[in-house]
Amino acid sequence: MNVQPSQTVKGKDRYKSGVMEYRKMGYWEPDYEPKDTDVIACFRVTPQDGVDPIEASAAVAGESSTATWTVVWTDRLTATEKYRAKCYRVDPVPGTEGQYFAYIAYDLDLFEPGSISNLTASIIGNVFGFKPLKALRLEDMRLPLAYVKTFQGPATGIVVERERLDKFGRPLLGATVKPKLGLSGRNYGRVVYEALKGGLDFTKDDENINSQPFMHWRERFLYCMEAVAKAEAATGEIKGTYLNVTAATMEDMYERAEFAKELGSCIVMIDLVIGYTAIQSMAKWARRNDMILHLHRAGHSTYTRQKAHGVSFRVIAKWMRLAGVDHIHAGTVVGKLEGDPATTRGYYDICREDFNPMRLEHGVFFDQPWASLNKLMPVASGGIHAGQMHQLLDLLGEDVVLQFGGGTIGHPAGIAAGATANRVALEAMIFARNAGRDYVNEGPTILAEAARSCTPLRQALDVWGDVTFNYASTDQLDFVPTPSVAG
C-alpha cells in the first residue's frame, strides 16, 4: 500500500488537550527502524468501514502500549517518544479485502523481565475490543534475545526428558484414558496399566478430570501409579502417566503435584485454562522437583481458530516455551482436530528448534532465537490411528509423542492389544526408514507387511485404516509464493 509518512505532532501542540489522531500522536512511525532489543509482534488489522488502515494500525500500537482515547498532560512526566509503542509498516493481507498486517514495535522496557502475563496483558489487553476495529488477530510475535533470556524455559527439555525415560530414536507413545469422565479410580487404573503393558511409553488423563464426585484426584493417583508400577515390572521399560494436577487454587495443585511425586510419578500435567501465572508457577515447581511438565491446551480454539480475530497457536506455542512448559499439543495434520499442514509444522518448528528463521510458508513471520532455553515436546493427539503411521513420522518428525486415545482403547481385542498395534506399527516404520525404504509412500505396504506377524495391528488395520479427516482448515497459510524466474 502506499505508505503516508509520519505525521506526528511536536513540541506544545502536541499536548493541547482534546482528541487527536493516533498516527498524529506518534504510534505511526515509518522511518523506524526496530532495535535488536524490540518486542514485535504482527497483528492481522481489519479496520471498520471508513477507518484508514493506517490509523487503526496506530490505535492498536497506542492502545496496547501508552495510549488513551485523548491527550494527557502527564505524558511529558515520562519518556515519552521511548514508551510509545511504534506501527512501522502495515501491508494489505494477500488474498483478502480489508485486512492488513501490522507490525508493532514496543521497547524492552515496558514489560516486566520473566513474566507472561505482563507482557499478555499489554499485547492482548483492552486493545482486542477497540471499536474502530471489526477484528483483530496476533499472528506472530519476535521476542528479543535480551527478553528470553530472562525465562527459564522447558522445566526438563527433550534430551533430559529421554535420558530419564530410556528411550531413543523413536516417537515417544502414549494415550489418553477413555471414557474421560466417569470412570472408579480402580477400572481408570485398569486402563492404564492395560495401555503401558500393551507397549505405551505414556498413558494420561485428559482435561476435565480433576477430583470429580465419581473419583477424586487422590484415589485416582493411587491407583495410576500402582499401575505404572506393575507395567515396569511386567516390560522392563520405563512407564509415565500424565496425572492432571489442575485445580481451583495453586494451593490445590502444589499439594496434588507433591503427592505425585511421592507416588514415584515421572510427569504431572496442568491445563492452559489455568492461566498464565499459575503455568509459570508449576513450571518452577516441576523444575525444582525433576519432574515433567505437559501441558494440555484447553480451551485455545477460542481464540487460535478464527483466522480474522484471536491469537495464532503459533504465539501461544512460544509463550509456553518461555513459561517453561515440556509438553504441549501442537495438532496432528491428519487427526480430527484443526491443523493445516504447513501451520502446524510452523508451530512444531517453534517447540523444537534452536533458531527459528522467518518462514513464511510455513506462517512464520520473524527471525526468533531461543538462547539455548531447552526444547519443547509436541504431543499429537486427537482422532489419529495406527494405518497413518507412515503419514505422522513424516510429518511430525521423531521428537513428538503420539497419543492414541480412541485409536488404543477402542481396539476390538481391547486396550492391551491396541496399545501392541500401535507399538508394532511404530517400530516397522522406524525399521523401514533406517533401512532407507520411502515409508512415506510405502506406508499402506509395510504396515500390511508388518500386520501379516502381528494379529492386533491387522485388527487396528481392518477397522480403522481408511478413516480420514479430511476437512478444510479454518487457518490457513496467506502466503502467497512467487514464482521463480528462469535466468
Given for the second form:
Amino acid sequence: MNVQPSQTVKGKDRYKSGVMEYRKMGYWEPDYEPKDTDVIACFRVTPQDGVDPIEASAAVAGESSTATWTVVWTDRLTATEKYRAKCYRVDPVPGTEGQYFAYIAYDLDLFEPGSISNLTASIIGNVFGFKPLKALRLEDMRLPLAYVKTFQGPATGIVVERERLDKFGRPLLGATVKPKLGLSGRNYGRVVYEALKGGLDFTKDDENINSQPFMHWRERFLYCMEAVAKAEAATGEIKGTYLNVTAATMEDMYERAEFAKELGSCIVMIDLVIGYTAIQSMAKWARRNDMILHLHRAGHSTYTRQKAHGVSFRVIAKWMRLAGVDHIHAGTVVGKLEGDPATTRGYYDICREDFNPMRLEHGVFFDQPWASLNKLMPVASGGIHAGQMHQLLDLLGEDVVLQFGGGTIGHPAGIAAGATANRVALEAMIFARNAGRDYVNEGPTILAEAARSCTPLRQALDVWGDVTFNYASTDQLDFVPTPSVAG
Amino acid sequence: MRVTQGCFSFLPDLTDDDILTQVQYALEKGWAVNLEFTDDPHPRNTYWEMWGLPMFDLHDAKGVLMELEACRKLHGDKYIRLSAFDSSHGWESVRISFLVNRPPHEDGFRLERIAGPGRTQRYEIRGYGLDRPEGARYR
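Can I have the other form now, the form predicted together with the partner chain, not the form predicted alone?
Shown next: the complete complex, the earlier chain at its head.
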C-alpha cells in the first residue's frame, strides 16, 4: 500500500501558520528506513469513514510524537526532523475491511532511559482519543537493543528462581486461595498449609485480596508464613506463597513487602493496576531484597481483549519484562480465560526467549532482541485441571507456573488431596515425556496409569476429566501460516 | 515422612530402568549428568557432596548407572540425587534433578518456633538426624 510518496512540504512553507495535513508535515515518510536504535510501533488503525488511511496513520505518528493540531513556529527552534515520529509503512489488514497496520518509527532520544511510564505516555498517550480515528490498537513494538539495555529486567528471572527454589525440570505448581474474599487469616492459612503440604510449590493471594475488614494484611501474612514453614518441615521442600502487597500508596506497599521479607517469604505479588511506575519501583525493591516478584495482570482485559481498540497483551508482556517482574499471567489456552494457542505462544516466547524472531503466525510483528535480560516466568491460571496435564505441557512447556485454584481446593477429598493429584499428574507426564512416550496423544492413558497408585488423582479425573472451555477467541490472529508447498 | 525434593518424588521410587530413561533424555539434550549425596536434606542445603565431577564426557546412560551403583555402595544410607547441567548461554544451570536413593528410614524435620516481637514468630527447620555427626545420621 506504499503507493503514496512522501508529501512533506519543505522550507518555509512547512511552517506557515494554519492547519496542515499530517502527511505534509513530515509524519508520512515511505522511504524512511528505520534505524537499529529506533523504537518501532505497529498500530491497527481504523480511520473514520472518509478519512484517508495514510493521513490517519500519519496523524497517529504526529500525535504520538511532536505534532499538535496546527503548525507552530517553535518547531523551528528544534531538530524537528529527528523528533518527528515517521510512519513509513501502511498495510491493509488481511481480510478486514477498513483497518490498516501502520508502522511508525520513533527516534530513541524521544524516550527517557528505563522508564515505562515515559515510553507509554508517548505511544499510548493522547493519540488513542484522536477524533479522526474510529479505533486504534497497539499491536506490537520493536524495542531496540539500546533501549532494552536501560532497563533492569526481571528481578530474579526463571533460572535464579529455580535455583533458589531448588526445583528443576518441571513446571511449578500453584493454586490461588479460594474463596477469594471473606476468609479470616486463620482460615486462609489453613488452605495454604494443606495445598503446600499436599504437593504444590506455591499458593497465591488473589488480585483483590489486600487488607479488608474480614482479613487485614498482617493477619494474612502471619498465618500464611506459619503455613509455609510448617509445609516446608513436612516435605523438606522449599515452598512459597505470593503475598499480595498491592495497596493504596507506595509507602504502604513497601511496608507490606518489608514485613513479608521479615517473615521469611521468598515471593511477593503486585497487581497490574498499581501502574507502571509502582511496578518498576517494586521490581527494584525485589532485586535489592532477594525477592521473587509475581504480577497478576488484573485489569488488562479492559484494553487487551478487543481486537480493534486498545493494546495487545504481547506489548504488555514486553513492557513487563522490561519493568522487571518475575511472574506474569499469560494465558492457559485450555482454561476459562481468553487466548488461542498461536497468540498465547507468542506471549510465552516474549517472556522466555532471548531473541524473538518476527512470527506473524504467532502475532509477533518484529524481531525483538532481549540482550540477556532475565527471563520472565509465565503463569497459567484459570479453569485448568489435572486431566489437561498433557495438553498444558505440550502447549506451555516446562518453564511455567501451572495454577490450579478450583482444581486443587475443589477436590472431593480435600485440598491436600487436590494438590497431590496435580503433582502426581505433572510428574507422571514429565517422566513419560522424557522417557520418549507420545505423551500428547497418550496423555489420558498416562494419567490413568498414574491414578492406579494415586487415589486423589483418580478422584480428580473422575470429577473434572471432561471439563473443557471451548469458545471462539475474540482476539484472533490476522495472519494464517502459509502451508509449505513441500509440506 | 518422605522428602519430596526433586522432579519425581510423588511417583513410586524409580527403578534403575526408569532412571535410565531419564538419563538418556538428559544426555540426548547434551547435558552433563551429576551425582551428589547428603545426609542433611534440609531444603536450603544447596551443596551436597559431589560423587566426582559432573560427567561431562560420558555419553552412555549405562555408564551413569554404573556410577550410581558405585555411589550407592558407599552412600546407600543417604540421599542421592541425580541432576543434569546445561551449559548453554542463558541457562547455565541445572535442567533436571531428582532423587535416586533414600535412606531406609527418613527422619524428617522439626519445626522450631521462636517468639518474635508482637505476634511474629521465626521458624527454624531442623533435620532430626542432625543431632548425630555427618556420616552417622541414618545408620
